[in-house]
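Only one chain is given next, in structure tokens, and it is the form predicted on its own.
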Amino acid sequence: MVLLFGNEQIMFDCGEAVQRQMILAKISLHKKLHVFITHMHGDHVLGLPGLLQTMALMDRKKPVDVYGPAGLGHFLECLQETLQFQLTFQVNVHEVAASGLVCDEQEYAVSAVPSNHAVTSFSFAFEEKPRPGRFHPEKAAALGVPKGEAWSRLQHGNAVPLSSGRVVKPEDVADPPRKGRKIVYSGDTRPFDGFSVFAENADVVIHEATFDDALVEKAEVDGHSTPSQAALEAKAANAKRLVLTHISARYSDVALILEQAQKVFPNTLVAHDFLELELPLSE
């Protein structure tokens, strides 16, 4: 899956052949990219090696930022040792150990929590960070804030000083701040405590549900869900919206997963390749 943000990418996970997908996909090899990997098996981290060839070979000269368990470094560094492939640009490899913030940006940030799959694990959520909320020209004008630098600072929630000695705050010409837009991203994952807590109010929960409800058991022994498990996790959160994601290809007809996560969570969807999903600026 991969985020717009502004004129930034964030990857969560990164699966064979991705740089093929981005490129039909119309998807920028050049932009700022941050690469959240949520555990260590095969279909989500194999396509890293692709991915930062390709980069290379189209001359990229942003640095990539990888985030992900102990032992992504390792594997990178074998990789480019047996490849021997040169990069033109920086990887910077971040390990995850534990839950908390992992990458804090100016207009974002994103957080990490174990998961309960079968290898160490990780779930992630991005978070947007307060926007300014809505400023009134007019009641800036009528305290006698010049137009210009003033107005901006303002915007950006700093205080004004007027030459009467006046200091104009900005809740005097702002609405409160507005809250900014929360996606969740489960990875491979049973159903485990703190996750709805993980994942509370998100706009988006990009949740697992490999196997069909009559599986339950399977699920459990491999490590994931069902859908209504994650429709449950959904629900407990108060998520706006649940896309169901890493169905067994056991599935050809995706009707019957939809179904059992709707009769818990109605408004899910499931995943698909090239799927598209904006999400709205709050007012």
Given for the second form:
Number of protein chains: 2
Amino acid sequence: MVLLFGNEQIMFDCGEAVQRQMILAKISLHKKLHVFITHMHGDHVLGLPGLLQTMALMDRKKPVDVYGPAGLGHFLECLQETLQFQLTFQVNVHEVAASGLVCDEQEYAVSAVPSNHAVTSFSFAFEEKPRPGRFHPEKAAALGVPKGEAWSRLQHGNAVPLSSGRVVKPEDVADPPRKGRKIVYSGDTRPFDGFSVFAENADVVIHEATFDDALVEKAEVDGHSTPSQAALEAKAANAKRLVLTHISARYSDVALILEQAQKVFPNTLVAHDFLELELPLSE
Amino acid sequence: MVLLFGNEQIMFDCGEAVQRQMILAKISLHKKLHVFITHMHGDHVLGLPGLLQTMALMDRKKPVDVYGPAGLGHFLECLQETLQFQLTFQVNVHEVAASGLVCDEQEYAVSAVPSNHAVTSFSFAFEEKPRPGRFHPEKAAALGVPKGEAWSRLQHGNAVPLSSGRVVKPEDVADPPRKGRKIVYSGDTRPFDGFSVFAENADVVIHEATFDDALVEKAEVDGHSTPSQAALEAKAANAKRLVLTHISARYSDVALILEQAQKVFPNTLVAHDFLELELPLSE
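Could the form predicted together with a further copy of the same chain be given as well, to go with the form predicted on its own?
Whole complex next, starting from this chain.
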């Protein structure tokens, strides 16, 4: 799953042949990239070496930041040693050990919470930072703020002192800051205490639903969720939308999966390869 | 590349997501399988862990035999350790060190020859063992061989003593043994002395042609071949057919690649995903 955010890419998990899918989806292999690995199972991490090598073949220069559970660094070292590959860029490995902020960028942050799978695993939340409220030029003009740099400072949330001695604050000339968008990615997990708080008010919850409701016991044993369970998590989180993923290959038709979730949480869809969702800016 | 031979599978190299392609191609994950890895580069070996894990998920019981250069065993150990997976079947790793026979089965054998790439690499030849010639029941009857087990023994190439004291030999009642089929897989390689002898009289040579003829110097530097070079190898080997593979992603249209090879060796085609070739029994 790749989140295209401005000129940056935020990837959640990295299955085999991801570079091929990216090329088919016309997603650049040269942009700023953060990769978040939920757990060290092959179907979530085995795409990394091929992705990095393909990027090197294309002479990528920008670093790649990879986040994931303990063992991620050793995994990459092992592969680099046994496959003897050289990269043309830096890979920064950030091993995640506990709940909290794992990546803090200018316009967004990503935090983690331990989830409940067969091995150490995390769910991740991408949260866009609040964006400045709508700026009203007529208010700035009326208060005597000179056009130009002072307006720009106010638009970016900074106060501006006038030559009169008065200090004009952003709230004097702009609406309140607008809420950023929030996207939560469960990774492989059973339902767990804390997910709904972690995912609170998310615009999109991307949750696994490996097995259908009839196989709830198998899901429990294997560390997975069912559509109803995923839907209950989305509902408890007061999410706006639920996207189900990681559906077992036994379901050639996902209608049943969708139906079971929609009974609990109507605004659900089942992901498929190359599905694109656009998440409009909040007003 | 998977060779379906009777009830067995012989795979040459194992790129990412091979299990997904096999499922799409309706190739079983449960049959007897030998995998031959030409060299330890990611695009030739990174599919192995996912293939093995998918097989385990499907509760495979039959062992898998994997052949390849030194380091293959360590690679699999590394992945098994860092991804902590359990298999439901035995994996037998056979590291290939030199020229010669690497796998000898009842109906076929696979041999290796060191090729000429950027790292230690091998080409492989699959050779079907000669099959008994056509049996002539009327000759057996005329010689007084009793129908039943004695006929079967003659059909399988064994001599049969009669009660008269005469020994009937297979050549008395059957045509000469029929030549087995031969398929040679180059792996990544520059042209090299010895390939054409190794591939002599092959029914099919599967040869890499990474770059077109204009990039022959780049091919030399990177350890690859061009279409003309591959075609010259097939011609020198007196092969019946040439299949080009491992074409660089820079060629969105392979017409040029095909044309350059066909000037030298007309019976050439360029492989694509899911290409199927049938190789009829020789008469």
